[in-house]
Amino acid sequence: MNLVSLARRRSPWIVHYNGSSCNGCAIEFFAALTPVYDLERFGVVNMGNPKHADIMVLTGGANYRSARVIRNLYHQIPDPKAVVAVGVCAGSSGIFHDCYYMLGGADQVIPVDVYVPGCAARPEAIIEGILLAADLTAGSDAGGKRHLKR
């Protein structure tokens, strides 16, 4: 494994997205940045800007608006990258699917590499979910997508 490789495993920087959703995954993954759980202990730092971002973080479903700025963001962020997508909704649109303006889980705008299941999702969970997409991006997987079981 080379530097490069190695800083982007031990200091991901994320950037979050929340679609549409009832906040609920959103709250969990701010729960996840306190010092209750402390996210930053691995490294991880979360970035306004998806320029300097190495993994984008979506709670919440993608519907026909959102689906725009999700691609934007996507595409702003410099390869490697990795997605993550925090709950139900981000995963499958959860309990808006039959709402008329929703498009689906995250992974219908744009590749997500790892789900992290929970309605909502767990704080525990999403710290998982993204040192999971740090390793991803850092070479260390063969790729494909990751369900984490929970």
Partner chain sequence: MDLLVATAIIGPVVAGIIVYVFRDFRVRVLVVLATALLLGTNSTLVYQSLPFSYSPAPNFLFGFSLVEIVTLADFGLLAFFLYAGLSLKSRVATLSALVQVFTLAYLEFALLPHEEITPVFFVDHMAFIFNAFITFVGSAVAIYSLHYMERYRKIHGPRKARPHLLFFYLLSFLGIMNGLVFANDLLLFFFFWEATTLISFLLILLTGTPEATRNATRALWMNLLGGAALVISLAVLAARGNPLTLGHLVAQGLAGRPDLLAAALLTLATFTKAALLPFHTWLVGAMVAPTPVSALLHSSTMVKAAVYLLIRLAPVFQGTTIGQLVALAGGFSFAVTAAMAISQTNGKKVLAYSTIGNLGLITAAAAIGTPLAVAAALVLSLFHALSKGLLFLVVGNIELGVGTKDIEEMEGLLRKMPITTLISIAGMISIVFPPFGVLVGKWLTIEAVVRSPLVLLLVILGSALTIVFWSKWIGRVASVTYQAETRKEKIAAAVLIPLLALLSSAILASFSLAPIYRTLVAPYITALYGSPGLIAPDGQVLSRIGRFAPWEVFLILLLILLATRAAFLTMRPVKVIPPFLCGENAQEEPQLQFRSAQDVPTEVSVGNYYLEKVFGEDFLSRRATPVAIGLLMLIIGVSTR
Given for the second form:
Amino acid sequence: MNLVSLARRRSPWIVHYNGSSCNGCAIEFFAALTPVYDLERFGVVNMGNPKHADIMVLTGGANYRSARVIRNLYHQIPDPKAVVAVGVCAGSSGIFHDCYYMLGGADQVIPVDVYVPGCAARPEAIIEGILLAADLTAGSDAGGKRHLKR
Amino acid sequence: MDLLVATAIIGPVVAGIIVYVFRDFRVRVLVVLATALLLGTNSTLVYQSLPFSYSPAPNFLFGFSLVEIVTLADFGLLAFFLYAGLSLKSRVATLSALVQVFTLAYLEFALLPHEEITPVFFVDHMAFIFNAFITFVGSAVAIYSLHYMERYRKIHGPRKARPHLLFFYLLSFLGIMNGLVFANDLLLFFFFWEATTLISFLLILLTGTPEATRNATRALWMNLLGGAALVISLAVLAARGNPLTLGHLVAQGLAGRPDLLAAALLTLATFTKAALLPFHTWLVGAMVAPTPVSALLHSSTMVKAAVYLLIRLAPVFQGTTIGQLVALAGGFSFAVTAAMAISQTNGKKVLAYSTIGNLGLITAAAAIGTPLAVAAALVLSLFHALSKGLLFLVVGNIELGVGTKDIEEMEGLLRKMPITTLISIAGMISIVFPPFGVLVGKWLTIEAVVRSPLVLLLVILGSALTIVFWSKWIGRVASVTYQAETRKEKIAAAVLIPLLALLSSAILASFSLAPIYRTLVAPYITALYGSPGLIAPDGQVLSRIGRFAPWEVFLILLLILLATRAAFLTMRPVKVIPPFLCGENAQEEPQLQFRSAQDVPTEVSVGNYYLEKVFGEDFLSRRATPVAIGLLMLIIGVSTR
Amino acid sequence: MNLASWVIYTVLTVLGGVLAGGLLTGIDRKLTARLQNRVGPPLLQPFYDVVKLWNKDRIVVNPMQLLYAHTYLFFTAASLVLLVLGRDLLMILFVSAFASVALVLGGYSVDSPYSQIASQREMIQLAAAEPVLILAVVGAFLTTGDFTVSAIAGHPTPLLFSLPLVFLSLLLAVGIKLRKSPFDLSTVPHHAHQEVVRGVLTEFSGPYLALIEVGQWLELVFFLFFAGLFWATDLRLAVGLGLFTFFLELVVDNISARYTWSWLLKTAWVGGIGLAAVNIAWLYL
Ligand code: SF4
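Would you mind generating the form predicted in complex with its partner chain now that we have the form predicted alone?
What follows is the whole complex; the chain from before opens it.
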């Protein structure tokens, strides 16, 4: 395992987008940043700026209007990058399924790498999802279970 | 000797007359180039015979002595001022002209039973420094104006442009300035001083618009007020039985018996000419004139006449209360104008305020009067002339190119006029950042005024604010709209060459600061004080209290350029993507847009803070002017003790 | 000093500065986390960040950004090197001001509203801190009679004894220069404040951001060094004073909210300059 992939795995910066959701998952995501769960111990920082981000965290599904925003943010993230869809809404539009304005899950707009299930997804699960995504950005030799051993 | 002095003074005036008589573009080009060449050669010769003095023979011209001719010319000038004052209905101007007439008559006929004044001209290293940059910057401005005025005439019409007049004024101005810095006889000095007032008045008036008339009137009455102070000061000197020479005034100062009243009145005169507070309005108003005029008035000649006198008087001020007060007033001008410049959107106005600020700084240094301070003042004068001359010319070119001098509208200029913009950025960097000469001057000034706490505080505040307004401007011209294409810029050689000459000389001179200091500045200060103020061994400037090696910072600049170049080769950006707009980017060409409320595409437009509430021109002016007037009255008052 | 030793000093200073700055930044983040009752990132986190950024995709909004990033890094490094070489302190301050201006210009060079606003703020921060810093240098001069760092460092008694108030004002200025709360107007290092996204850094990304990141480490070391000069008689105490400054800034960073620009200017000009001026006044008398 070389230095670069180590660094990539240890320093995933995030841009978060909250699509069509009930906000439950967004709140759980922020909970993961709070002292109780402390995402920063894995080097995770919520940058709020796609140009600094490695990982895009999506809560909520994509609708006709937010699709373009999601796409734009995704394209502004420099490679290597990964996308985490948090909650069933982001996965498959969840409780908003069949609403007239919904496109569906986030994967209808951009490629999603990690799905974190749950309604709402629990912070522990979100953390694991983000770290899995970080491992993905680090390259194939990442060994995705490393963080779970801690 | 006589030939050198005569060429420097009369040569440009004759050239001006030729240009005025033969109103042909080709003649103008030839004469201007010839004058530049002549003055350049002359300055070189002057340098080789430094220091020297020269007194014309008693039967100088048709049996008249120089004194008689100058006296006649003086009264002629004053008569014109009287006429101008009356016809422009300016009470102050008329009154000042009257005061000057009477004082001069009293001085010439009652006080001075025409004693012999020797030497009439005295040219030392300091006079040469001024002569050198008058020649250099003046020639650059004149050459630049050739092309500029043709374009100006096309845009504004022949009635406003009147290039033959402009060149007549411009060239004779150079001669007058040379006379001013060479003169030792104070009456002669007074004549040249008044002549600069006249020509600056005429230059501002050039376009003849109501605004120009108004501002020219203001320039006239303020400068005449200064002229009155000057002539009164001469009368005071003569009444106390002093020979009217600069050399005597300085010698008195060095001997520890300065004539303070005369010095204070001279200071008042310099404050008007240098447009320091409270007289700052005339120089800002002078901005209505075409660019070469402002460049000439501001950077190299007119206003430098004032600080020339102040730097000469440095030994008089050294260690006196008056000196401290003058330094305080200078520092005050520096800080206040730097603050005012922050709130200006008009590029030329920013330049004007920055000029006044720098003159204030030079004044502060000169009035402290120690060897180090004089060194600071001279270094500042020299480098400020180069950089500021360049900036004025560049702004003139921008104005002709994009039709605006508004800083906000210079956004994206880098793509529209890349060459001009790069030169202007370099020029702005050269006026405020290390390792360039102006900053070195500022650094020396701070070290020189360190024993005068209030002055120091003002200088420090001023220099912090200076960084702000220059950075703001640099940032605005360097900011680029996303993916707008870069245009090829057509730039005439007659414009490009003076610009490049000024820029490269500013850079080269900064780089070779040590040798320049050794050969030009140090001899003057050593001759005056017996010690050079600073020593400049190879590549370094050392004072007793500090040191600076320009090459170290130049090395860093070089490294930065190399590293950036290398980065372009090895880590070239693979993608150019639009700025982050919260994901709501709409359209990218030709104008960057984002989707605003209700999906309306809205253009991205960005602008500077101008902080009007804190740094507004009127707001500050209203508060600072009384303070400055008070300071001046205090200076005069203290001097009568 | 001959060329060889000059080069060696420069290389060692820059390397040492980068290592120390990175570590201090790591400590900063760890301690900040502990103050907030979190575990916090590992000590080497800043290095991971920079290595990662260095290997990201190279995107720009306009290629001039490269120039500004390099200018910032090199001028910051230069100011640190000149400090170590014992040059004129006043000139060093001007050099470091140029570094900040490079950042301002970097923010200006793109038409992003966020970075442009932040550039204005950065400039106000510059205007606020610069006079206070220069006054600190003047205070040092009045005590030691010399502007060069080598002479100031060689002074027999610690500067702190004659310049206690100047040191207080210096703490304020250092807080402004390091963009620590409550003076974090222009850009925020590693926090979740997102008022102007990430300020002047918004449009820098990947390796170019890494350059600036390293520049900020060097800037941190530079200002701690500056503070350490106030007790330069003993190396341990100098380091101690530098670290004390560091911890103080860190604690203040964690317990205060952000100022507006006018508050910032008022605090710095009235409080900072006032304190320094009083102290300097008693040196004159
Ligand atoms: S998954 Fe459940 S909690 Fe999450 S956003 Fe959808 S509805 Fe809300």
